[in-house]
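Just the one chain here, laid out as structure tokens, in the form predicted on its own.
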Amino acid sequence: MSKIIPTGAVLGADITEIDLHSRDASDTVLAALHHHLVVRIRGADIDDLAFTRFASRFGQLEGSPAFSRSRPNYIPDAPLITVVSNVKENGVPIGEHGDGELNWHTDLGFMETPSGYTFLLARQVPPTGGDTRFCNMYNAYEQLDASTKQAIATLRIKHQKSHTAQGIPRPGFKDISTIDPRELPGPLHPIVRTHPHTGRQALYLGRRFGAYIPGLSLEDSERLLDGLWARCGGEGNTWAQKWQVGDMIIWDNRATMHRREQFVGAGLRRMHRLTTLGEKPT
């Protein structure tokens, strides 16, 4: 019988004692992520194929748009898997995004209709260093005075699409010459989204770097975007993942947001990532 286990914060909990071969594991994690937003399953011993065919079960899969990846694909028996690593061969780095601070981002939020579910399966960390930390993007706009919950009600949001959360540019965007927010490309998004599936209203952000609420001055958007920011990665509204070999992490990217810790000459880390599609956010 599985076991969910919150860990204590405002958001993440373990779930024991499951068996990610049964049909009715699904049905597990999801009540788990629908209360406590991101789970976690240690010590998953499964292969990339089995990975993805757990993964399906929460919904479409779609692999990173073509205009983010360095390469087609990073495992060829498992093409919707990408490779987040800092490992090299022959000089060549297997995947994506390196050993450097990932500042906070949800995933896909720069696409028309972004990603819902995101699966993180750990085949090597080092032995410190590039923890994951998650926000509770409910809360934080539950948090927020009723006078600022008025003024974004209706505002929506751009989520620039060119560049990484590092603020570097994509492979598909390498020309780019621009940094001004207002220029950068990107789909609007509103900044107060309703959960498809708990009716909850959570704020919706994406990226900061490139970010521009249009209709406001660049200075008015760039302040009220700094304090939705700030509230969101605040204390007490945060949990961190230390990673070990074998740890699953499964988030919510409707109610979340994440970040990654730099943990440059810490050693070798390689993730396998999976997404579901989710919907248009309203």
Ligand code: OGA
Contents of the next structure:
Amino acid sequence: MSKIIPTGAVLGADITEIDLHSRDASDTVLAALHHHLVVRIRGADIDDLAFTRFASRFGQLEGSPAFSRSRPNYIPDAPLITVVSNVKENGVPIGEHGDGELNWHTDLGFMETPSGYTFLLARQVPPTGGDTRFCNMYNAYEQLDASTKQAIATLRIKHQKSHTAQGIPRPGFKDISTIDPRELPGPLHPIVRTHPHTGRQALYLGRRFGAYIPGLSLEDSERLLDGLWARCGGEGNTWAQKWQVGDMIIWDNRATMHRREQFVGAGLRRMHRLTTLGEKPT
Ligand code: OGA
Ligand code: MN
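Please give the corresponding structure for the form predicted in complex with this ligand, as opposed to the form predicted on its own shown earlier.
Time for the whole complex; same chain goes first.
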């Protein structure tokens, strides 16, 4: 029988004694995910094909969009896996995101239909650095005062598409010269979304850089967004994953954001990543 052990923080739980190759493993994980928002399975003994099969039970796997990736293929035998790594072979990066910090974001929020769940499996980790921190977006919403809740109830936010979580233009958008949030491309999503499975309301923000609330002046939009972001990542609303090889972390992008600490000079890190297609946020 598998065991679910909450981290004791505002989100996150370990699942132990689970056989990832069994048919009902995904039911156990999904129930825990909806309750704890982030799930960790340590010592995941699983190859890339079985990893793909496991994740596919949570929804349609989507791969990274062509415009946001640096190469067409990462692992020929498991083409839906994205490699997130600072490893280079013959001077060429084998994956995405290098060793820098990744600011708070939710995955593929810059698409009309963003990611549902993300799976990150650690194949190689540096001795220090590169922690991934998560925040609880149900709490971030519930703890707003009544007037702020009312003010944002019908507002939408632009999840800009052209720049990464580090503010760097994506491969397909290198010729965009503006960084005016009003002008940058990207879909609009409701700031408050209702989780399709739990029915709970959560704040839904993407990347702070380039975000904008249409209908507000740029100044008012910036002030409101700064206030919301400060809450999300504020004290008591986060939990950090310190990676070990074999850790599989699964998160629900509808109810969390995440950020990654830089690990410049700390060593090599290689993560295998899968995501499921979610639904249009409402
Ligand atoms: C991602 C991501 C964080 C990390 O793959 O979507 O944000 O710790 N990764 O590498
Ligand atoms: Mn991410």
